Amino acid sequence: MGALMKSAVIYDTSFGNTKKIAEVIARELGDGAAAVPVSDFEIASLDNIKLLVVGSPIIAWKPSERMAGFLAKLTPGHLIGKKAAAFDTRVKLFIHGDAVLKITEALKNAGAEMAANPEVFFVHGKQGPLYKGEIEKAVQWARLIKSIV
């Protein structure tokens, strides 16, 4: 991850299918996008940062623990002049809890805009795989999301 990157998809996976999504977004972005797991990313590199997608799947009714301690590390002010935008993966049930909600609201309180509503994306099972076009209203997402920024 270099001083080079302009956008980072952040994201934190279980069985694989956030990572997928998070790629294909940073794919779409173009240069200087990379995705990148959220053990890996250092907080300190958000200064280089213009753009940060956040991912997570849903865990417990809530994002991964590995991706909350990430949020809670964004303090107030922290993400100002960065645009932002966040999605979920998910089971498809009536009752599902939410990811992308609790990702939104910490990416706006550290001051980020965002450039797109949130998105989900939808998994079959606990462990998936991806339902089919999920991977193509990913491409579509991440360049909305581009012409935006």
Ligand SMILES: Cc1cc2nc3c(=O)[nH]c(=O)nc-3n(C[C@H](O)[C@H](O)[C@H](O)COP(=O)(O)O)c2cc1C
The other form holds:
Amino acid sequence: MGALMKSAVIYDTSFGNTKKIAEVIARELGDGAAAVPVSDFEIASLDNIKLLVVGSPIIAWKPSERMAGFLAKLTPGHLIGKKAAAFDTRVKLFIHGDAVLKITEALKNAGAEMAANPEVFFVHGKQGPLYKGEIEKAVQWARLIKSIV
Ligand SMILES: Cc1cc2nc3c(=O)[nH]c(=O)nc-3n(C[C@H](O)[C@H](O)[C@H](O)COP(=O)(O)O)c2cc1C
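In place of the form predicted on its own, output the structure of the form predicted in complex with the named molecule.
So here's everything in the complex, that chain up top.
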């Protein structure tokens, strides 16, 4: 994680699918953007970041524990002046719960301005792989974010 990093894609993953999406987004954002596992992300490095994209698998109807731990460290006002966007990965079920809205709420409560609508990416079963077309969807979503920030 470079000291000059201006955009970070912070993600959690168990089977690699959310990581794959995070890396595609970081690559599309370019300009030094990095995909960083949430367990490696130091909250102090938020100071240098202008755009924060946050993604988690849905685990039992909500963000993963590691992601929830990160979100809980964000204090009100922590993200004022920063732009943010959120995504989750999930299985295709009638009842799947949600991580992305909970992440969005936490980012907004910390003062971030949302740069794009929340996005969701589907995986086949718990381990994936991602549905066909989801990588391209991530590319398009990232381009949209890039055009706004
Ligand atoms: C313990 C566990 C609970 C899960 N609960 C949900 C859920 O409530 N809703 C859902 O849509 N997917 C659920 N999933 C599927 C995950 O969202 C899926 O494994 C994840 O998107 C894969 O991403 P990853 O490869 O980055 O770990 C669950 C997976 C695990 C392992």
